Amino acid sequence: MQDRRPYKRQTVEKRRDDLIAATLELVAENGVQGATVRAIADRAGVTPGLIRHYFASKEALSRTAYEVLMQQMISDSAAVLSTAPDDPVARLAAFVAASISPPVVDPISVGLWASFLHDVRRDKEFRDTHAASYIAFRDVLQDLISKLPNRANARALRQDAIACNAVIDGLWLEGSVYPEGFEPGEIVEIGLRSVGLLLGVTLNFSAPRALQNESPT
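With the form predicted on its own in mind, show the structure of this chain by itself.
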């Protein structure tokens, strides 16, 4: 008979967070198919039936885990704004650099994102979750762009944010999947120059070593 982990009394929030963390760990290790209800419960130290107490279904848990993943990357990108200068160009540069540097650039995160893509395509609620996270990131970017001089046209602002987001996404993907293909700091350099060219500004950002584009481990 298989040994069971001892039951531990925890708060609702902690138990819910443990289930989300277990889901992400298992998807990272074995793909979506490996994150079964039983495997998630075992990893989180609960019975499979208890999962239904926190989530209506396995699909609801997966959507929440994906939402948490995306929100964390947005938070990691925006965290630099709390210490960035007031200058609009400098703030935009800091955000772009953070969005294409560790911990946002990370092979595990991009692997998780890729694993969930099938569900994004086939499931409307999953797609809505994806859309919400995409728009949330784009809104931060659009707000930063709007603070630049001569940015009054709302349609142009939206399109600029979409174009800059596409550059950031591409570099995030390549930097996470193939970090050894770039020199230290090169992805940040490319990102700042490319976004700057799109917007007609010069973006410079002297990051601490922790924000340089190094090969994630």
Second form
2 protein chains.
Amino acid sequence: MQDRRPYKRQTVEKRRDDLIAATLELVAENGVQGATVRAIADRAGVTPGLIRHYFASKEALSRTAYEVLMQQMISDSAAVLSTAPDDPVARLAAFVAASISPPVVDPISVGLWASFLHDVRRDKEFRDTHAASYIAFRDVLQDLISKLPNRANARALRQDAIACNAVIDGLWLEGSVYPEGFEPGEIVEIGLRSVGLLLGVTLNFSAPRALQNESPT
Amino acid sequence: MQDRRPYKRQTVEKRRDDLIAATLELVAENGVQGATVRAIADRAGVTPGLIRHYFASKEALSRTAYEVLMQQMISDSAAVLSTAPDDPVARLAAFVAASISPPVVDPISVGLWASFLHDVRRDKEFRDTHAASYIAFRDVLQDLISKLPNRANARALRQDAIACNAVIDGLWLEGSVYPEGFEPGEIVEIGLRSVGLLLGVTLNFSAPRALQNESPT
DNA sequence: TTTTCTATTACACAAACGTATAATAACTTG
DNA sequence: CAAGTTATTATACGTTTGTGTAATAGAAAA
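Let's see the other form, the form predicted together with another copy of the chain, since the form predicted on its own is already up.
The next block holds the full complex; its first chain is the one shown before.
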């Protein structure tokens, strides 16, 4: 009884954030089955009982973690556009390139996506969160396409967005799951050329400043 | 002790097939966490102990089930080509259309794919099985593309195959996870047009005989 | 029919799971 | 400095998990 574990009181936000981050890490690494209450507590540096003090149930923690994940992904893709140039073609190219480059393309995000799939199917709250973020991403893409010169009618616009989104999703999937199957920069190169062909424009690869010193293909 | 459950002896193949089928069903429905030994046995109509009589462990059963799944998917896509016409363009169109139509595109296959992702990551046997089937699928696609008229060099061929595969994967993903987001036939239409644009050919939709009476778009 | 073989059922077990409740110590307030 | 809050730890409970072992019955052989 005497060697009780010492601890420091934290704010509600700090503890919730830590628990959510620990949950996402463990789900990404080992799937939902790896994110047990004990493993989450251990990763977050607390004891298991504390989880129930901040979340009504483990399910509630999972739901919250998924919401946070989706919001992060949305804000990540939006961040790319804030620093992009004004030219519509260049903006689209930057968005496409960012969507199929790290950190969007990595084993972690695909692992999370796959792990939450069944929850998304079964639970309405999960499903609503998923649908909202999916539509948000496609709307951004559709908006970028609509700004291109010589655009056709609305139906073609929608189908163009779906097709480009499919290319992005497919490359995201392949690049994340099977990264050793592609040469460096190959996925971005293929993505830009494919989207360009689909839309009848030429997308040039202009690396963001942080990557400018990497060897271009 | 007297009301022991009656049973009928079965062949090794029958029992193994039943257990594998039950495993895949449960994984597709509820993820790996839903495929417990008791649930599998119940679905297969046996008692839990019998699983250990046919498989060294639950892990061994999972691995075998994944192998069977991948082999099925490969033979399914090959089956489409056996009844396709000789014209290279028509063959490619048939293959693409089949790859983004039911039963390839359905919640079950995506659910299975997502569920096994973590096993594929962690376990070498899973990973080998996955890589083999992935390459096999892309090779079929690449072979079909190479038969098209006016093809370029090998590097372009490889990248064309990756790009087309990405479109197929992306549409497969979106159509399976979010089917209500698309009109009937829209995915096939978009897929054929996109692959055609990527390769510089025109792919026409020719429904297989079994689907001929459905309303074309 | 009787015997033999083994596929199948039945039962048991330790570990891990999510959850519930009580005890305590780190802060805050007076 | 003392009293009060409550965030946090500690512990326990009932299920469910995968696995191990013994008992039994269906089918074939003798």
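Residue numbers count along the first chain shown, from 1. For clarity, every value in this text was computed on a predicted model and none was experimentally measured. Take the two forms, find the largest set of C-alpha atoms that superpose within 1.5 Å, and that set is the rigid core.
- After superposing the rigid core, the C-alpha of residue 112 moves by less than 2 Å between these two forms.
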